[in-house]
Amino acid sequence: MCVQDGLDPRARYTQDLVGAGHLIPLGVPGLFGRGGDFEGVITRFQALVRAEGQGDGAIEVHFPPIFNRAHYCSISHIHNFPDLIGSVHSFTGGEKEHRELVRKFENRAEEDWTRDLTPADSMLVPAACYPLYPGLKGTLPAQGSLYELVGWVFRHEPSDDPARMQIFRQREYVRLGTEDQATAHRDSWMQRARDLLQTVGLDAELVVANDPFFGRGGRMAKASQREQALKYELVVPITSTEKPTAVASCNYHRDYFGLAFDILSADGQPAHTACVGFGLERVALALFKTHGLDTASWPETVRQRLSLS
C-alpha cells in the first residue's frame, strides 16, 4: 500500500475530506457529519436513481435508522453477522437505580456504568431493506410488489477507511413475488446501475460478491453465496485500486424473507425477493475521489448530469 507523507491512502483521503469540509470527523472511526457539498452530490445522485426507477410503478416508502427488535429475532443475522450488530439500550429503573447509574458515571474510569441499562424494544438497522418485509405479511398480487425506500444502516465496524462508514444511508429498490420475477429485477438493475454510475463518470466493474459472514462456518456461507451467484456489486476504486469498493449491489434472497415473514406470492408459495441498493456516501466518496474535492472542477458532462451547473 502506497504511503504518503506517513498516512495510507484510507487516512490520507479522509484527511482531505475532512480539509475539504465534506466530512466531520465525531471522535469515533467511521463516524462523520457531512457537509453541505458532500451532501449537496448525494441528494443530486439520489434524483438521478429517482429518475431512472419511476417508471417502475415502486411504492415509495422511507424508513428511520431503528426497528422492531422482535422482527430482528424472526431473522437470522446474529448468527451471521453478529460483530456488526447495534442494539438500543435505555434505562428503566427508579430514584435509586438511577444514583447508582450516576454514581457509576462519574467513576466511569472505573466502572462500567452501561451495564445498568435495559434493552429496548429496537436495535439499529443493519440493512435498508429489513423493515420493510415484516409489514407486507400475506399474499402478493399476481404481478408481485415493488419498493422505492431510502433508510439509515448501522455496521459496527470502525474503519480508517472513509468508505465504511458505521451508519450511512442507502436507496434501493425492492422485488418481491415469484422466483422469475425477483430474478428479473436483480438482473436488469445489474447493467441499469452500470449504465448510471457510467453517467457521472464512474466505471463501475460488476463482480460476483458475498457478505462479510462471520467465523468458520461463514467460509461456507461465503463460498455457498458466491457459487450461487446470488450477489453482485459494482466496485470503484476508492482508496485503494488493486481493492475497488462497492458503490451498489445486487441481490437475491430466494425466499428467505417469504419464510421469515409469512410473504406469499400469488401462486401460493413463500415469495422471492431480491434488491438493488446504492450506497449514497460511497457514491458521493467515490465522485469525489474521481473527479477532485471541488464540484466546481468536475467534468461539465458530470456536472450537469448532477444538476450542479
Contents of the next structure:
There are 2 protein chains.
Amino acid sequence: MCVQDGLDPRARYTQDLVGAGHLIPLGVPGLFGRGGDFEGVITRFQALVRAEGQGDGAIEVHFPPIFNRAHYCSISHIHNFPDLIGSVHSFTGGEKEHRELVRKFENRAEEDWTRDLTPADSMLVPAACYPLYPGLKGTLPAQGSLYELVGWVFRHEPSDDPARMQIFRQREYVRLGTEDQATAHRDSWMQRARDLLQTVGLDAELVVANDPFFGRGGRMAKASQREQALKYELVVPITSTEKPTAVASCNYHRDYFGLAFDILSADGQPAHTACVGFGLERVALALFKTHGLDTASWPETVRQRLSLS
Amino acid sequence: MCVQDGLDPRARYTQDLVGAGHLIPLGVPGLFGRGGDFEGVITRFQALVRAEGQGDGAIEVHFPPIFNRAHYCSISHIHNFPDLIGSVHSFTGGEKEHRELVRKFENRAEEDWTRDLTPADSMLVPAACYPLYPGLKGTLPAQGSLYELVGWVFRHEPSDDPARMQIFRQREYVRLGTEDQATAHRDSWMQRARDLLQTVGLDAELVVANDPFFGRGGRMAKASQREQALKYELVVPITSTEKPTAVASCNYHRDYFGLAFDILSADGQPAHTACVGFGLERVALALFKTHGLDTASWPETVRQRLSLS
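Since the one above is the form predicted on its own, can you give the form predicted in complex with another copy of the chain too?
Below, the chain from earlier opens the complete complex, with every other chain and molecule after it.
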C-alpha cells in the first residue's frame, strides 16, 4: 500500500479507479481504457436516460467519432476553442514518399515524420450533436424535430483529472424548431435531468455554464454566454467539492446551427436548437465517487434503479 | 423513383441503405451515421458474440477510438499500412498564434491552416486490439490470458463501397500465451465464428486473408502472410458475389506484439497472440443485404436469434 496523504485528490482518485480495474491507463494524461464494471454502469445509466425520454418520440441516430471536415469548417469552433480541436491527418503519397516518411519515422528523435501527412476529410467530433445538423438542411415540420444520439467526443485538454478525459461519450436529446420549442426543451430537461440523477443518488446542483472560450477574445464570449444564460450545467463533486464537475448540460444554441447549416423552422426562420447532454464517463465517475468503488456495496435503491440487483 | 439500372452495385446498395434510414451520409466517402434499426442489429449481434464466448472467462475491457502515439510508434503499422493511418493533430499556440491560425482558416482556399497544428499524443486506432497490448507488459499466467473488447477502428480508405467505411467497430476476443494457446484460439474460432454467422443466416466462406500491405515492399509481406496462413477471413457477399467481403477474421500474430510490448508467456518467451474479430457494421450490412432492408421481413429464425421477435 502506498501512503496516499499529500497526493492531489485527482491523482488519488485516478489511482483508486485504476486499482479497482475501472480505468486502464494508456500512458497519456486523460486517455484511459475502461473496465467491464465501469462500462456496465455506463450501459445501465444510458438505459435510464432512454427510458426517461422514451415517450417523447425522438428519432434515434448514431454518429462515429469523426465527422466531415467541411462541416467543421462551417462553424466557428476554431475561433472559440482552438486548443481543444482534433484534426485527422493521413498519408497520401506514393512509394517514394513512403520511403522518405519511413526514413523520418525511424529518425523521429531528430525529424518530424508527421509533416509528411496531409489533412484528411475528417475531424474528431468536438460535441456529440455536431454531426447531426448538416444533414438536416431544409425546412423542419411544424412541430419541429427531436433526435436522440450518443457519440464519442474529443477535447484536447490533457489533464490529471480523471473527469477531464481527452475522449469520452455524450448521450443527448437534440431539439430543433422555433425559439419557444428549443428553450422549452432546454428548460424542461433542467428538471428532468436533475431528477434522473437524483434517482441514482447524485445530488446535482444546477449552475449557469462557463465554457472555456479561448484567449482574451474568449472572455467576451464567456461573459456573453453567462449573461444570456444560454447553457446550464448539472454539477456534482467528483475530485473537488469546491469545483464540482458538470455531469450533464442543457444548452440553448439560439439559431447558431440553423444559420450555419440552412435549417429552417416551419415559419421559414433559421431553426433554433437546444440539447441536453449527459457526460457518460463523468456520470460513472460521480457514481463510483459517491457510492464507492465496488458496485456490490452501492445503496440498494441505486442498485435496483441501475438493474444491478 | 430513380432508375437504378447501370448504377454501380456499391452505389446502389448505399442508396438503398440511405433510403431505408440505415445509413446517414456525412458528405465524405466511407463516412456515415447509423440509424436506430441498423444500430439495433449491431447491438443484438454483439449480444450473440458475447453469449458464444461467455463460458471462456474473458476479461472485458474497452478502449476509446484513439490511443497513445508512442504505442503506435512501437509497431510497424506505418511501414505496412501508411495509407490507412489517422494521426491526431491539435493547436497548442497562444493568442498570437491563434490570430494567425484564424487568419489562415478564413483564407483557407489559399492557405493551409492545418500546418499550424502539432501532432497530439494520440493516433486513431488502426485495429481494435492494438491499445490492449502495451498495458500487458510483463509475464502472463501459465494458462495465458483472454480478453474481450469492442472498439472503433479508423482506416483512411475513402471508398464508394458501404462495406469499406473509414471508421467502424470491431468486437474481438484476444488470446495471449504460448504459440499453442494462440493458434488453438485462432483455429477454434474459425469454426465458432462460422457457426455463429450461420445461425443468423449468413453462409460465410473461410479464406486465407490478403491484407493490403503497401507498395512494392508490401507484396512480399502479402505473399508471406498468405504462405504462412497466419490470418483467415470469413467472407460473405455484400456488394459483390465475385469479391465477397470479410465480416470476421481470425488472426495469429506470432510474437509480434509480445516482442513489441515486452509481454512474456509463463515460459519466459515473448508471448504469442491471436484474435478473432467481427466487423460489426459489415455483419449488419451483410444481414440487410441477405435478408432485406426491413428487419420485420427477415426469416423468423433469424429474428428470434437476434431477439427481434
